[in-house]
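Here we start with a single chain on its own, the form predicted alone, put down as structure tokens.
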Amino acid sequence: MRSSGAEVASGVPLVVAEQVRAAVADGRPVVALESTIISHGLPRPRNLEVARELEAILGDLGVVPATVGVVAGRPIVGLGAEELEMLATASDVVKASVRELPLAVAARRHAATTVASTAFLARAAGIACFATGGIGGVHRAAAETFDESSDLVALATTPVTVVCAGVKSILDVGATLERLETLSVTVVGYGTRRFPGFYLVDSGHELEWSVESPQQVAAVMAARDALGLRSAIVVANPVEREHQLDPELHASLVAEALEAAAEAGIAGKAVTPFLLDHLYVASGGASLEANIWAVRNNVNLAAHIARAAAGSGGPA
């Protein structure tokens, strides 16, 4: 069953799965998941396997999963099994950040949601917690190109809690942290004062604040809401050390990827997928496995944070 109990805009109903709507109404824990990783981030058929696994992790912890996507122009929070499979297998799924949402809706397209659009739609449905792999950020050479992810602007204006493994390590991590500060986005390390680097435990950048438990994150969320702030909380949760990509290998592969992109004249939106694909091929798939482990780790933590925020406890 579906419910259109919330609206993104006048005349554009936000379709909320009944189990998600009921859990939000009852104050039970819900965690949103993005769909870009399903449609564009992982190879087939691994993408659908991982999508189902992430939902199962949440379900096993007593948390309602709410994977977000757009199906035939309908923004959906809580994709059904058939909808999830369609976004994982269809060849005509576009990638939609917030600015592309009205285009996808008007054209009745299938679309996978990014961090920005997932956060926006999840919040519209009343969901407070969201898990992903890594958020977007400021690209290298942004001083010349002005290239930075719209994730940053969305996080500045959307009061959700995003559990991630930092930003993608192919980006300018230091500049991203500076932009997050400028945009008043709260950033806190989970069990660390070192900002993680997606595939890496440590990006080389220090954090001023850290927390040690899901309950502490829930307290930060409550304080943010009590203060009336409208920005996100980014919980930087490093991938487990045994699952990170070897730091020396990572450094050499990123340097090679950047050189290859420059030689090929790759620019704009094409840079990130080009670099990630180069890392995947050059690492023999090791970067993909580190990515998947990071997402699993983030989904697990997000479940415990959602439970704590709902008053149903943290880790068993």
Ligand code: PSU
Second form
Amino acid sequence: MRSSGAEVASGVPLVVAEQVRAAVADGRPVVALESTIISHGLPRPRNLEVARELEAILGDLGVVPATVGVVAGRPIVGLGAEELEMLATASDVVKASVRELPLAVAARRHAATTVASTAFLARAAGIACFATGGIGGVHRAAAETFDESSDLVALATTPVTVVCAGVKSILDVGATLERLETLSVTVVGYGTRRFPGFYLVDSGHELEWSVESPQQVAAVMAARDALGLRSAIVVANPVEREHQLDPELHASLVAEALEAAAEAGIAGKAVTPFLLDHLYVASGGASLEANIWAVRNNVNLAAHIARAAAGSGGPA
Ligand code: PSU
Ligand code: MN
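Condition change, the form predicted alone to the form predicted together with this ligand:
Let's see the whole complex now, leading with the same chain.
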């Protein structure tokens, strides 16, 4: 069942799955999930299994999953099983950040949404909480290429809470943290004052603030809203130590992947999928396992945050 009760803007109906619409209307917990990680970030057929598993983790915790994507030009919040399968298996799925949304909608294309476009569409559907693996940020050669993810801009202007394991470690983590500061994006460590490194527990960068419980995150969200701020809250949640990639292996893999990308002349939005795939192949699949563990961990925490924010999270 579909409802078009929300609109991105007049004329572009945002398709919100009925169970998502009802949960938002009733103030029950909902967590949004992105689809770029499914279509472009994870190898097939594991991508579809993971997409389904993430929805199941939420469901088991009493939270309504809302995976976001664009199917035949229709932006959907709460993809159905067939739509999810299509975005995971079709060969003509474009990677759509915010600026590609109008193109994908007008051309009636299938599109996977990034952190930026997922946050935008989720917020339009009234969803405040969102889980992913790692957010985009400043690429290492940004001083020459100007390559910065538009995730940063979206986080500056979209009042959602994004649970992530840091930024992708293929990026310039320090520069990304500086940009998040410039853009007034609230960043808080979950149970740590070390900014996590996506595949790693610790990126080597410090955080000034940490929280210890979902209830504390919910309190920060409430304060942000009470202050009338429109920026995102990034909850940096480290992968469990037993699931992290070996830090030494990680360092050599990333250096190798960056070299391969430069040699192959990869640029623009193809950079992230190329590097992730290179890491996957070069690590014999180990990077994939760490990636999946990080996402699971984030989805689990996002569920508890959404429950706390909805007032069903139990005692503080
Ligand atoms: N992290 C991953 N896999 C991914 C991404 C992040 O482990 O596929 C995706 C997210 O959708 C993120 C996007 O929003 O990459 C950023 O891409 P870019 O750097 O081109 O903005
Ligand atoms: Mn880019």
